[in-house]
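Shown next as structure tokens: one chain only, the form predicted alone.
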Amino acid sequence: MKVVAMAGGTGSAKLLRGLSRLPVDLTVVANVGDNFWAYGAYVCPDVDIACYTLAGKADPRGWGLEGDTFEALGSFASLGLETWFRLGDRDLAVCMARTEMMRRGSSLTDATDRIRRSLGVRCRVLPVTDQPVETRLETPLGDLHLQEFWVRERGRPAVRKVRYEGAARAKVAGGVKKAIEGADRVIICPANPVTSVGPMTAVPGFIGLLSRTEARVVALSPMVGRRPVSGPAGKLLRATGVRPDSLGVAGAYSRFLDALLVSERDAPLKSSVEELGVKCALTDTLMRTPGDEARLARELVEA
């Protein structure tokens, strides 16, 4: 079975680990909306956490490499640079290598492929687009990049509006188009619908690919009740006028979604989700152990 997983963030990384243990041909399509320039390097957090996780080298905190050191960050601080965006030394080396590859003419897709191969990752990891797309938030503190909002400001400012800068000029990467057209299943990981899935669907043509594919498109809701399992999804769904629960997620994806797995605690929402034309299955959606990751991966493949 050919499976395409749309991924962004730590919840997605856990599910990718489960999917990688199944006998499937896996391709990961990663969000680029949180890509960010830091310390002169092009940082791709969702691309990298997918690669690090699939390589078995991710830090348990959900970002960076396990056992990394922070000598460079200390030197940056001593030189008076802001260091709120924490990159370990080996993580920074990956970002610097990607920057150099792109400076020499490689696309983000090609640079990502070289990085994942160097880490020993067997499945394909593809950025959704090779063009720059940034998730920007309008707040009382001004216009903030997602990293400034979530990392520097710890998600505290009110959010008035979300936009995906550069998305209108972007193109779906060729490898992504081919993967979705040839897939048997497209799985939307339990990523933030606004900041991980939203930048992908904002790229012209991407929703059309999902709508036309013969693959079954299934998703794992990142919400339990009106709270996300992690991250600022609830706050950002409200800011974009979407209900901050699994019914809101179903509505946001309904144009292309066939089935949604939601928490057993959200059983009262099942009939409302299915009124949208989306099959709704109830399960334990929390990934506490590797067994949970594998179980949910199987349920999604079979949904």
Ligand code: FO1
The other form holds:
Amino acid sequence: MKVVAMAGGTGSAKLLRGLSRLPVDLTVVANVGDNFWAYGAYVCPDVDIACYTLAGKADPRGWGLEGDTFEALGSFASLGLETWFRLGDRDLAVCMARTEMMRRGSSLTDATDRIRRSLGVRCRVLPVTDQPVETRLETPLGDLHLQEFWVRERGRPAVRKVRYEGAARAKVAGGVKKAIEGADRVIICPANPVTSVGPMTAVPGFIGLLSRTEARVVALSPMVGRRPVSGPAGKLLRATGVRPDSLGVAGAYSRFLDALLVSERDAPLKSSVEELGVKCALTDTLMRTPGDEARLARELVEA
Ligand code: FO1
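Having seen the form predicted alone, please provide the structure of the form predicted together with the ligand.
In what comes next, the whole complex appears, and the chain from above leads the way.
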């Protein structure tokens, strides 16, 4: 079975680990909206956490490499740079290698492929597009990059508006188009609908691909009640006028979604989700152990 997993950050990475243990042909399509320039290097957090997790090298905190050191960061600080973005030394090396490959003419897709192979990752990891797309938030502190909002400002500023800069000029990467067209299942990981899935569906043609594919499109909701399992999804769903719960997620994805796995605590939402034409299955959606990751991966493939 050919499975395409659309992935964002931490929650997605856990599910990818579960999916990678199933006997399926897995392709990961990663968000690029939170890509960020730091210390002269092009950082691609969602591409990287997918690769690090699938290589068994991710730090349990949800970003970066396990056991990494922060010597370069100390040097940047003593040189007077702001160091709120804590990029580890080996992580910095990966990002610098990517920057160098791209400076010499590689696409982000090709650079990602070299990186995932060097880490020993067997499945394909594809950035959704090779053009820059940047999630930017309008706040009382001004127009902020997602990393400035989430890491520097700790997600505190009010958010008035979210936009995906560059998305209108971007193109779905060729490998992504082929993977979705040839898939049996497209799985939307429990990613932030606004900052992880939104930048992908904002790329012209992506929603058409999801709507037209013969693959079943299934998602695992990142919300339990009105709270996200992690990250700022609740606040950002509200800012974009979407109900901050699984019904809101179903509505946001209803144009292309066949089934949604929802927390059993949200059983009262089931009939409203199904009125949107989306099959709703109830389960324990939290991933505390590798057993949970594998169970949810299986349930999604079978949904
Ligand atoms: N998240 C943090 O909360 N603090 C950090 O200092 C931080 C550094 C960092 C470095 C590299 C990287 O790939 C990700 C990093 N993240 C950090 C995670 C990142 O901000 C977001 O969680 C993702 O962009 C969301 O997908």
